[in-house]
Amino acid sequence: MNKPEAKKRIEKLQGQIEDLRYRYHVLNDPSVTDDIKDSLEKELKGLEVEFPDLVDIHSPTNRVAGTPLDKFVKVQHAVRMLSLNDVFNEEELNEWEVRVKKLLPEDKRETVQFFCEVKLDGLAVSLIYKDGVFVQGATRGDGFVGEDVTQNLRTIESIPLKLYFNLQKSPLARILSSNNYLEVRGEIVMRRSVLKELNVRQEKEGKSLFANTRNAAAGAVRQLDRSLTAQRRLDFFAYDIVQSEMDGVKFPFATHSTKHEILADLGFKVYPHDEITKDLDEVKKVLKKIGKLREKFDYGTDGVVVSVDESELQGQLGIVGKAPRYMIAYKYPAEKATTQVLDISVRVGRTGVLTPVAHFKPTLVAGSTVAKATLHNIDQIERLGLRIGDTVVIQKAGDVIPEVVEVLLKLRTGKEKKFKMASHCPVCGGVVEQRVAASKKDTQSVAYFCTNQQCPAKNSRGMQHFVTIFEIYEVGPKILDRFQKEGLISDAADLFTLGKEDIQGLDRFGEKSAENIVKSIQDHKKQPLAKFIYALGILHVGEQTAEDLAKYFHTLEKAMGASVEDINSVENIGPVVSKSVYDYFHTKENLVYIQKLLKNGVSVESYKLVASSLKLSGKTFVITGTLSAMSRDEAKKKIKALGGKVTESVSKQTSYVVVGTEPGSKANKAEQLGVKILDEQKFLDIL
């Protein structure tokens, strides 16, 4: 075969291989095999490597082939990736409709249509199409700036490198499929059958399992190696066209059920189940049918997208905060399963609690496997009435956290144990008692806790805290372990001696990481009262407790040598912490410990506001979500430095709700209670 001959060859083999892609990928036809295509591509293969010169880059062979990267770039997204705000009941729901249709022009609001999608479990990407032909991928991240993950998507067969288009059923899609700019983004997802041989793998080979089809799919997409994200055999399916222009011209879609069609067309997967409706009640009906259906999946979800089908409506309601108001997620109830309890093992915490933790038969809820929930405390274990070996109902708050939520009586045996709390720490051995709770009343607690200074597990959990809280992020949990496992140190203070020299030697750390980390060490020698008291893991103390104290006492010295009294008169803190604090700073190895600190370098700033005015005083923020001008801690330090307050919940008394990107559940109840929510822009306005 000559060179020409071997061109067309290529050019049409390619078209087929793009072809099966098409049909086993989104027409989801039976009759193409894995043999077919492995057949087409081998002989492409050939033809590539006789002739070297004629190879595309987006050959279908040339989905793995690459060397690993060393680092992720980060992207900023041209248009940012929003996320959206749940519903969890049909009243949640009639009150979203009752919002949007209030915006909406009246003669629209009584012929709004709704389309609704099925909501996979998985990692929301961005795709950039230049002239038809697949140039970038990139993870959300905060929505402004993720990663680019391109070399890891190509290995993924559902996304397609070239744009295909379904002429016949649409000529829209041809024009789309070569134009100088489209932008895809869909959802990354891992079935769970694949999830079920994975982990058997896992175990074979005495690795950890994967926890669920969402952990495994992000983790496989953000392997710096792409031959390691092909074997997890990954799927893609698209459900928006953000932006799409030809020649600068952008192009419009009246409807968002239009751009699904059109990425069928395209040759994207787009998820079955989708339907346009024409009213809420009909919404309801969707929604039902989705979730008699789900379980069958072979995909994770949790709910169903609903959104205003209309582009026009959708741009007239626009954004608040980090959300669309034209779009909602319906989040299902949380799965149910049944179990057995094995045994209950307690659990050491930082400051020493100990924390009851239920192990039972590793059972399927919510598309991932769990062995083990929390009981919190022994009034939950009391309250559920739960015994060792009890039959109990396990469900996943939000589809992720597990919990036990009721003991089936019915089904004891005669044989089932009562818990009791263990009189010495499992970890040190050492005395275990219960204390008063952090209450201004005389409660008795239902914790209990080591009283061994020393205890390894407090230590630990100790060291971990204390640099989350200093912000040294180059040293995790591991790192620590292996630190103490190496006798480096013994507690946090020694981080603060440590040297390149130290690191550099042990296996698994080169020159440059050991100089990271020590750098990193260093850069947060220097620290202001409240957030040094923080790191000190002083029971009762959270990161509020220390700000009151340092506001109060201005100096680590006066907040040391304090009474109990004077301690007491410090806002917000009742008698229980008080004596926490005072018993803290007049224990002999707390006081060691703090002088170690101090004579290997760290800095305690003494506290005082710098700012020009103080016209936040009085007000009361919560934030909640991710900013992208500032972390989280660099908006409390302005908030605070401009005398207003920082809390953790909110109530009626809070007087601002700052609402980044992925906000929890505080936005819901902020708007609940009546509280004013402010964007990050209105936030940076005030400021």
Ligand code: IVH
Given for the second form:
Amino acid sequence: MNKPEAKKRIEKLQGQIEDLRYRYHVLNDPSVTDDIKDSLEKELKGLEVEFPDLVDIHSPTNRVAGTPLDKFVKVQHAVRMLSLNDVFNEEELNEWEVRVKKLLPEDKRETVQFFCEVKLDGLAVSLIYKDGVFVQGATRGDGFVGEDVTQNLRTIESIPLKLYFNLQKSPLARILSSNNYLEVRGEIVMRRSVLKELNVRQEKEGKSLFANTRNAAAGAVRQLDRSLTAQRRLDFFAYDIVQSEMDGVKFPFATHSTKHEILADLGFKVYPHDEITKDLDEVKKVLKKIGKLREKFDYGTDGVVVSVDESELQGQLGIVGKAPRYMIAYKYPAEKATTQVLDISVRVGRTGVLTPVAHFKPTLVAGSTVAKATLHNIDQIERLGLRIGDTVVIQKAGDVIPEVVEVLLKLRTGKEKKFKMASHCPVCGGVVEQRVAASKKDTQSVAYFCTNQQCPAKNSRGMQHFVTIFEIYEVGPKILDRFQKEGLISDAADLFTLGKEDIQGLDRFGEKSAENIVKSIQDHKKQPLAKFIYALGILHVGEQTAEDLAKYFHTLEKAMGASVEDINSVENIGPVVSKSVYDYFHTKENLVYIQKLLKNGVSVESYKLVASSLKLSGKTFVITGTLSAMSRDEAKKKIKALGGKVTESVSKQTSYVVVGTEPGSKANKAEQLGVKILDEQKFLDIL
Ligand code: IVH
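Write the structure block of the form predicted in complex with the named molecule for the protein whose form predicted alone appears above.
Let's see the whole complex now, leading with the same chain.
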């Protein structure tokens, strides 16, 4: 075969393989078997070896091949990946409808349609296609920045590498498949049946079992070696198109349901059973129907996503915090099961708190096997009246951790044993002390603490927490343990003194990895006040409380010098939390530790600096046309950095429409709606 012939044959084979893949993995067509696809792939591989310059990196033969990665690179999402607010019953759903309708124009209130789709229990990812070719896949991360998992996602057969078949179906799909830019969002999931097989294998190999399909899927996506991802046989279901542009012009989608149709036409798997409904009564019927069906689904589902179908109305409803107003997740109630408590052990947390954990006979509940559950504290054990040996009711709802809800007293034999909290720490033997602790709502309860400041459990958990908050991802728990054992560090502050030479001498650390570790530590020395406070691991101070403290006190010095009363006057902070904060900043060891962090190079940005620069907060921008001073993405980043929001479509809620050269119809729309228009110069002035 000569080269031109080979080229033609390769293209034919690629098209045919892609078509078979689509029919097998997306349409579940039983008439297709993997053998034919394998055989065609073999021929294609042969041709690719013979004619290496005809190899296309997007070829179906290139799903799994490649060397493992060292780490995942971070990627910024062009459009934030939001989450959803949950409702747990019909009443809360009704309340959502009332809130939504209040905000809609009067003439829309009666005609608004709701779209219902199954909520899959997996891992959200974004897929970017340029000119119809899959170029980047990323995890959600914190919604703004995720991890680049492109290579791993390429191994998933239900993700099209190229959008080049099935084109005849809808004209829009045809345009979008050759579009310059398309971002699709969806869920990576694992079949329950695949999980079962996987767990049988894990057990045989003496490895720990996966608790549920979501954990197994998430773990598989985060493998540095993509061949491991491939082995897990994951699936992808698309549920949204967030960006689609051709030559800078955005494609309008009138409704969310049309996006689902187009996604299917483009060759994505879209979960069946979605429905457009006319009113909430119909929504409730769908919820009931899916509620019954889902028990038989091979994919884990935890609810139904209900949204206002019309895009324009979605735009008017907007987003509050992390979640859109126009969309809600209806969650099915938790499933329950009974099991026996075999033992109660004690875990030591990063603040030194001792938490009792119940161990069960492994039991299947809500699609996953549960073998233990936290009992939170002694009060909880007393409230339940729980004894070791008791038969209990446990419950688990989708992504919620399992909990013990009831003891079946009638099944007692008399041999059950009362649990007694240890007087000494199970990790270091240090003296255990009782203190008053606070729950989220600042109600009080008694908790037990290890008093040994040097307790290794406390220390290593505290350090793990610190590096996570400081985003020093190169230093995971194993490395921390190793450094601690080698005597390189005794607390997180020591990390900042480490040099390449300290690390590269250790067994299994090369020069490159030592360099990466040191760089990762040094690159994250500067932190905003809220993160710094959160990273200290002060008892009862989570992310939000740290943020509230930073907002109120502005500088570390002021926070450290505050009286209990001062702290108590911070919004959302009650007496137990304020005492804990005050005590932390008035304990000698902690002050020494903070001084050591600062001396070793950690610098804390005052809150004021951040706050004063957020001059665009509350403002919504739409950009249309080409800007000369910067790309659209840069402009978006700048607006976001100043606290502003960028949306794609103009509505009455838009504060400004920035108009570059060759603007689209958005400029006209802005004029119609009376939204303020900025030319590029005025926009730059604002920035
Ligand atoms: S729409 C604003 N549709 O649920 C986020 N999400 O609780 C838009 N999920 O992060 C998501 N199935 O990972 C949507 N059919 C579906 C979904 C779905 C599962 C997940 C998704 C999201 C989470 C929000």
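Residue numbers count along the first chain shown, from 1. Quick caveat: nothing in here was measured; it's all calculated off a predicted structure. What we label the rigid core is the largest C-alpha set whose atoms superpose within 1.5 Å from one form to the other.
Asks: Indicate whether Lys12 shows a C-alpha shift of 2 Å or more between the two forms, with the rigid core used for the fit.
Replies: Comparing forms between the two forms, the Lys12 CA shifts below 2 Å.
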